[in-house]
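Quick heads-up: it's one chain on its own, the form predicted on its own, in structure tokens.
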Amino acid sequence: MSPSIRFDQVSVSVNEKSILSGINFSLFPGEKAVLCGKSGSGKSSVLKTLMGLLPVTQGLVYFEEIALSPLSVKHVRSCAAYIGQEPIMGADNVQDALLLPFQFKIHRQHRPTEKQIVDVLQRLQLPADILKQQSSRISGGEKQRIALARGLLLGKTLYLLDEVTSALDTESKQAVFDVFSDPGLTVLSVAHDLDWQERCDIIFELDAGRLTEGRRHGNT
């Protein structure tokens, strides 16, 4: 089996400042990995590099064994859901925000049914009536789960998650854990949450932009 994601000696610099240096790792389909380290160690930069949001100055990033380029990054973005700590809703009310991607031609024919929407909301411990609320009135944790729901409705298979459990209570967090236990979903995440780390297959430790350790969960 080929890896879904592979970083091969990847370095990233922005304004002549080194952000990542010689990053090497692979992530296979269905695996769940977490990037750990101090603030500023480069964790979120790894996610942004994969999405083509930061320029690779040295080395290569591969997605499904295709090297990242201005052309191939479109394929990465079509498969991936990138969800940060403060997701952008993009619409005034929650229902419009959830269905925003389905206004575009590429997704228009796959607009979910009301039942599909309610089912996804229930999986994420969100009430159906949240759809009627203003986006500005819902909590950070609810925004994160709406963003996750959007990715699930779009059929995304790769999730790049940046501290998505940071604003969740225990019950909501468990719902997110349950969703991502699906072996069909590949996850590369950033998290300080020890509960989240416990549920990941691989832990990558970063320090000052370098990958200092990569280990399977439960291994030394």
Contents of the next structure:
Amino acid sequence: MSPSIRFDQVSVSVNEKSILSGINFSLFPGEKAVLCGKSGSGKSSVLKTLMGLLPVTQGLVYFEEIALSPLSVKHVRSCAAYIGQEPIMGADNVQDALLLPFQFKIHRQHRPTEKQIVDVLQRLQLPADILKQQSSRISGGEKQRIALARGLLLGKTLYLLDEVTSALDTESKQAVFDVFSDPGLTVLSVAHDLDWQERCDIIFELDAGRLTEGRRHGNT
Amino acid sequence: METLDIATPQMALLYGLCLVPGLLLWLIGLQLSRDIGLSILRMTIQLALVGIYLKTLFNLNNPWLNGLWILVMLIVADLSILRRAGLKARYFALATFSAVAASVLFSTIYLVILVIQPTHFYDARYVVPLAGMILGNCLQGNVIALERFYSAVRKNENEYATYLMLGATRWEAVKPYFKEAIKAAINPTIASMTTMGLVSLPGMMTGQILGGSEPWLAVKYQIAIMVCIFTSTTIAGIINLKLSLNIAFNNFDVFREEVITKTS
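I've shown you the form predicted on its own. Could you give me the structure of the form predicted together with the partner chain?
What follows is the entire complex, opening with the chain shown before.
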């Protein structure tokens, strides 16, 4: 089986400042990985690099064994969902926010049914009436789960999560864990949350833009 | 009906009027006499030079010379738009020039050839001032369009990235900012058309009336110029922003910070 994501000696610089340096790692389909390290160590930059949002100055990033390029980045973006600490809703009310991607040409023909929407909301412990609420009125944790619901409705298989459990209560966190127990979903995350780290297959340690350690859960 | 000339002593009397605001400003403690003096001097010299140039241009009435004058105006406008919008000319000069030139020339040619129909289409008396007025307003609109658009793209960096990650193309992701920028660019012209004649008498119309034209003729010219300003501002704004998208973003659809001259 070939890796879903592979970083091969990847270095990233922004305005001549080194952000990532010689990063090497692989992540196979269905694996869940977490990036740990101090603030500013480059954890979020790894996610942004994979999304093609930061310039790779050296090395290559592979997604499904295809090197990241202006052409292939569109495929990465169509397969990956990025969910940050405070996801952008992009619409005034929650229903419009949830259906936002289906306005874009690529997804226009795949608008979900009402049943599919309700099912996804239930999986994420969200009440159906949240759809009627104003996006600005819902909590950070609810926004994260709406963003996650958007990814699930789009059938995304790769999830790039940046501190996604930070605003969740125990019950909601469990719902998110349950969603990601699906072996069809690959996860590359950034998290300080020990519960989250515990549930991931691989833990990568970053320090000042360098990958200092990568260990499978349970190994030392 | 001829316009009355203003003789030199009367011009001196006119400059003397500036002593009134000058005195008032001095009384309230505003030390602006140097700035005011300098601005009046600059205005006098610049307009005198334009007067000499236009007189020559009108006398010769050569299509190539008229064209060259319009070309110079377009180049100056191009650089001015980019400087005021905070974008580097070495990246955007050609795109902005193409957009502004295409729209201003289209509107001017349409107005002169199809609407006014002078004996010679290149008649400097019509082409030069009309192109100048259309260009001046088009310039304002393009500054607003570019400045608003790129400020919005930079301010909403995360939102833009979210749209891309949700499957939007570059165009789909920037479309909300694009629409807002174009709206802001044409709003002043729309507002001006809405209140025209009620709030103030437009400059061109006043000039024509003072120049001896019948009010009805001045009204028709004012309507013609406003329609052309609206047309060229809209066309130039849309083409300019569209062309700039290929320059301001890299192949990964990420905004290139190096294309801007200022940070906000």
